[in-house]
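Just one chain is shown here, as structure tokens, and it is the form predicted alone.
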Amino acid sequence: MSDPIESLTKAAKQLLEIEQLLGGQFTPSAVNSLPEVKLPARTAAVANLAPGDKSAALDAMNQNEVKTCTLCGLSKTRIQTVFGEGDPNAKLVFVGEGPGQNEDESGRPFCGRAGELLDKMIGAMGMKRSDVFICNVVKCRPPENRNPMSNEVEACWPYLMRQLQIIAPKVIVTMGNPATQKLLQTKKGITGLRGNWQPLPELADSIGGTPVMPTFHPSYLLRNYTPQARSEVWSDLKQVMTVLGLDLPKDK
């Protein structure tokens, strides 16, 4: 039986993080109606990986392939590759477009101001950063933080596909236009896509059909920290919580 004090403390911490995310008093936004989401069938090679095997497979890819990758010009300008981090058995994967300066220097995804906001988003969902997996479409920083070019995305694409195959998440959250448009194979913008469930196309064996929730990138929120934008992101996250079976916080 869980400790009631511990449960209350966790709930209070979650509400505090929700208020920090929304920039003030917690006022929940309406949750869009949820369509029935059918999860894809997993191939045996992926579905039967034991937890330790998933961790080992990701580590081997990182150490033996990504860290030494020279498939595109970004390898000449990077400081470090940024493979991604988190729980290899995560039910939820966040995907951004590419590393920035802080990530390039540290080798960790989302560790600057945008990362602090992403941590608040995850905390508002009642989870910790270590409970999810966070990665980017490209694993090296594009100079001046520009959007990745098509050849750079194509060079990194097999790495992202294999990450998703190994982790086999229940839900993917794409953040911003580049990650959303590439993973959903669409030219439609994030403003029109966010808040609406999309099935992942058959991009690789065993991951087609995975529910994808597009939302704004934390960097966008930092530039547009309006009540409407924050409320929209919180609405998106609450839909993800519902599909993952996480308890929604009670209204204040």
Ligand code: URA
Second form
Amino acid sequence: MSDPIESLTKAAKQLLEIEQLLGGQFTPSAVNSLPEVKLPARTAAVANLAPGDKSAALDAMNQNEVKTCTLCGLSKTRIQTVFGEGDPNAKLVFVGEGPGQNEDESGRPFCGRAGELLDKMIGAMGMKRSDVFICNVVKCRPPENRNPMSNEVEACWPYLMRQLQIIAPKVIVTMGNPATQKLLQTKKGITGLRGNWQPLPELADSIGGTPVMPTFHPSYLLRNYTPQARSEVWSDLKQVMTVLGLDLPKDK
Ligand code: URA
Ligand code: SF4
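Okay, that is the form predicted alone; can I get the form predicted together with the ligand now?
Full assembly next; the chain just shown is listed first.
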């Protein structure tokens, strides 16, 4: 049985993270109501690796292939690759665009200001960073933080596909335009796509149909730190919590 003090501390921390995410303003759920969840049907059975095998498969890909990868020009300018991190058995995978300077220097995804905000988003959901898996479309930093070019995304694509096949998450959250447009194979913008479940197209064996929730990138949120944008992201995350069976805090 879980320690009652521990669960109260966790609940209090979650409320604090929600408050921080929302900028100190609680948005009552009556005002910020959730759209009806219409989950796509999975079109294929998900891969069923045991947790230990998932961890080993991800480690092997990272150590033997990604760390030394020279498949695209980003290998020439990176300090190091950023494979992604988290629970190999996660039910939820967050996908961003590509490493920035902090990530290139540390080798870890989302560890700068955008990462702090992502941590708050995860905390508001009642989870920790180590409960989810966080990765990017490209594993090496594009110089001057430009968007990754299509040949770079193509070269790196099989790694992301294999990460998703190994982890076989219940839900994928794409953050921002590059990750959303590439994973959903669309040219539509994030503003129109966010908040609506989409099935992952048949991009690779066994992952087609995985429910995808597109939302704003935390870097966008930092630039547009408005109550509306923040409550939109929170509404998207609440939909994800519902599908994952996580308790929604009352009136938030
Ligand atoms: N932005 C991203 O898209 N990914 C990171 O890892 C960090 C910032
Ligand atoms: Fe290899 Fe991807 Fe890095 Fe390009 S971005 S060098 S494909 S790991």
